Every structure is written in structure tokens, then in C-alpha cells.
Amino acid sequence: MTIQETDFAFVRDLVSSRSGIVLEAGKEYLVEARLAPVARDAGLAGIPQLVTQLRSQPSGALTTRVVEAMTTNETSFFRDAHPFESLRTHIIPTLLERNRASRAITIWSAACSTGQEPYTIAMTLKEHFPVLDGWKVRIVCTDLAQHVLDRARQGRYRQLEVNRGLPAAYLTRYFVRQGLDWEVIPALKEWTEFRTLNLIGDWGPMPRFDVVFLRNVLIYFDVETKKKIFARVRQQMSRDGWLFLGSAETTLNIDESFRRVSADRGHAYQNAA
């Protein structure tokens, strides 16, 4: 059944106001595919009945489930590779020198999904910089969707998930077998902390970050929302801190307070404000 135009418009406006995600015309199929299971789990006959209930209870738990269902949680270990190579070859060596007095490094994995990105960061640091075992390392992991954060916090992955991008040697060093699954070792988990965070909402208290991974999420926002998020991210970054975006994302012509810098085979953006 094709979603009605008025129902699509309601869902589009609801998701935009709660998450900043823009659902353009032509995305009706995506709304149908993702909300049909939500309606079924709620005991409703279909999306029209779901929308009717959302209209009557716009601030309820069902609204949260709908917004979370419309977020994209595609991820994998060592996704796109170059940011993690940049950490290894340039950024962490620089921070070891720059932060030697505080002996602390703080990294933000925003939109961390089910956790593959922050655990990849942790493995990169653990593998190449044993000196950091004597430092305070914080990897703050945030996402809008609670259900993916729960999985990330658990750090438990199916065989298919560890097969995507994770070197075999890392699997044996940093994971333990749990039945049919693999679970991240405690030495990696102790560097991570997970919290729910809506990029267009109240962030609450946040530390100052040396490195921010904000990858493959801003592509779903309009330009004005991107400007606001970049400005807030800058406020949370250390001077000359590094920002990594997805390959299809940029600060250029959006926030000129960031400067684009070469980082291994890719690029990053430094806070120059």
C-alpha cells in the first residue's frame, strides 16, 4: 500500500523537527519500508493508523520509535580506512606531544550507530600506541537511537559484522568468542562511554575534544542545520582539533572557521576559530 501524501508530509515534518533529518520527495518508499514494522509492533493495522496515533500523541514513546526508525545506521569496522590511518600516522603522534602535560586524549564518535567506529578508533590506538595505557583516553560515543547505543555498549557482533572490514588479527586480539558472536574485550570498552544525543537538541555537558568523527550524518540535513551543528561542534573542540566527515560531506561554503588539511590519503578539517 502506497503511503498517502498527507501522511508522508506529517512524517516528514515530524522527523525533521525531532532529528533534523530531511526526507525529500521520492523517499515515500523508505518511510513505508521503515514504518511498516513499527506499526506492526505497535499492534496497528498499517501506516495510516500509525500516523493517526502519532497525531494524537505527538510526544509519546511511539514518536521516538518512529524517529529512530528513520535514522540510517549503516556502519562497519575501519569504514573508509583513511581517518584511522590519519590517526595512526599523524594525529595521535601530534597529540602525544601536544598533550604530554595532561596525558589525556578525548575523542568524539558522533552518530556512532552500533559501535564499530569507536571500537575501530580504540583498536587503532591500542595497537599502535601502547604508551596510551598510561594516559586518560576517552572516546565519547553518541547517537540519537537508543536501540543502536544499547548494542554498541554491549560490544557484541555477529560473524557477518566482524567479517566487514575487521582484519583477522584484530579479531583474535580484541574480541572474545561468545557463542555464535564476538564481543569486544574489556580493555577497549573501558575507553568508551555511551550516551544518547540528538545533534539538533540539548547536548548537555560535554568535554573538549581533540578529535571529532562526525561522518555520514550531515548528508541528511539541510544547509542551515549543518551551519548550526558545525558551530556547536567547534565550540566543543580544542584549538587545532581535527574533524572527520564522510566522503560526501564538507565544511566548505558552510563554515569557514574550519580549514581543510591533508590527512594521509584523505583529508580532515581543523578548528581554526
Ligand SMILES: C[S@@+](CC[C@H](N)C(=O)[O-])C[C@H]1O[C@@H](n2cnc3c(N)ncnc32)[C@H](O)[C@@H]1O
Contents of the next structure:
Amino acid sequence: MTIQETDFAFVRDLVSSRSGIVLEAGKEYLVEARLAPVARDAGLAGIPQLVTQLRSQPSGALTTRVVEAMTTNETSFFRDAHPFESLRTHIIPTLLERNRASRAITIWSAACSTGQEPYTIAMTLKEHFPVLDGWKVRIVCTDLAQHVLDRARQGRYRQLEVNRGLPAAYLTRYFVRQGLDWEVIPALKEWTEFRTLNLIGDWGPMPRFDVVFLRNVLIYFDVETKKKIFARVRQQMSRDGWLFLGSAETTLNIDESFRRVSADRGHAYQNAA
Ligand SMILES: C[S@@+](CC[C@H](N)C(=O)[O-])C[C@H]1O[C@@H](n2cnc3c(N)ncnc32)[C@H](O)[C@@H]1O
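Could the form predicted in complex with the ligand be shown next, to go alongside the form predicted on its own?
Time for the whole complex; same chain goes first.
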């Protein structure tokens, strides 16, 4: 099956306007691979019929399913290691001092996918900073896609998923067996809160964050969209807060109000103002 040019253009515009995700020419194969199962599940003969349906009901549930299907949810525990090292060696020790009056630390895992990133943050804090049990720790976990957020909230992972990046000692300390799966312990879950949030939409009320993880999502957006998101993220960060991006992402030449700071082996971004 080869997707028709007009159908591809329709899906590309729909996905871009709803999520910011850019589908360049050449991504036809991806659209076909991701949308064929959506069409099948909806009882439709194929992508042409799916597009007809989307055109007639652009605000329907099928549009949401299509946009979600076009997100890439790849993630793993301790992905890229260095942001979590920075939390341990530099950021949390600094915040323990800086926030000692409020005894509160607020972290945002934006585009958290199935939750490996926020639970890695929670494990890092629990493992190295027992004093935080007497603090208010909030890890706000958001994503556009409801299906990944449901999994993140549940905190239940397959053996293959825990095999990716999770040290064996952490598995025994922070997970319990649930049949063939592993579930995150309540002591980690109680620091987390999950909500749907579209980075290009209305964010609703949000707290100020000491640390923001915005990793491996901006790669899907164009420069204008990145600019807008950086400006909004900056406003949401506490003074001297830290922003972590994915290894292929940067604020350089996009938002000069951020400066790159070294944070252990890797780097983070802080408000330059
Ligand atoms: C590759 S995952 C990154 C997960 C995690 N941050 C990491 O680095 O491992 C990208 C996530 O971004 C989410 N996403 C894509 N567009 C989004 C948008 N407009 N608003 C919020 N999340 C979005 C996807 O649903 C997906 O779960």
C-alpha cells in the first residue's frame, strides 16, 4: 500500500496543528505503518477511508487516536545517565540548601512517555537523599498521549523494559513483582502526579519548577515551535532552575535567554537573565 499524496498532506497538517510534530516528505512509510492499525481498529478498510472519516469529523476521537499514533514514545530508565548524575552530585545538594525554608522540590518531566524518566528521577532522589522523606517532593509528569500516561501512572513494566537501563539493585528496592511484570513501589508513586498536557496547547495552572526535564520531544518540532515552548518553559522555571534537554537538542541559536551550564559530565540550561 502506498499512501496518496493528498492523504499524506492531510495527515501531516492535522498532526502538525494538533501536536507540533513535523512529518517531512519521506515519512510516508511511517504514517502508513502507524495508521494502518488505527484504521483496522476503527473497522475501516484502509488509510483512504480513515482520512475520509477524519475530514468529516476533525474533532472526533479518531483524530486524537491518529495524533497519538504518530507520537514516538521511545524511552528507558536512566536514559543518557548524566542528567541523573547531575541531580545527585550537584542539583539536589544545591536545592537542599536553597529551598531549606520551604522544604519543597518541584520537578517537571514534560513528555514523560510511559514514566521511566520520572521514576528514574524519583529513584535517584530516594536512593541518595533520605532527608527528602521529610520534604514536599513533587514530580509533575505530563504527556500529550493518554495511552502512555495511563501506563506511566500505573507504573507497571515488562521484564524487557526493566532490563533496559535499570540497575538490578534498584529493581529489587523500588519494584514489586506483579505476575510477569514489575510495579513501582508506592513510596515512589506518591511523589509523582500525572496529567495530560500538550506542549503547544493550553498548559493550565502549573507550579514553578526547580528542574525541568524536556527531553527527546523537541526534535519532532520546527524552530518556531521550539522557540515558543522555550519561552513558556523559562517562565515556568524557578530562579536559577535547571532545564535538561535530550542529547540531540539544544537552546543554542533558538533561545538566547538560556545559557548552557556544565552539570557534571553533561550540561543543562539556565535562565541567563
Ligand atoms: C521519545 S518520547 C521521550 C520520553 C522521555 N522524555 C525520554 O527522553 O525518554 C517523546 C514523548 O513526547 C510526547 N509528545 C509529542 N508531542 C507532544 C506535545 N505536543 N506535547 C506533549 N508531549 C508530546 C510523545 O507522546 C512521547 O511520549
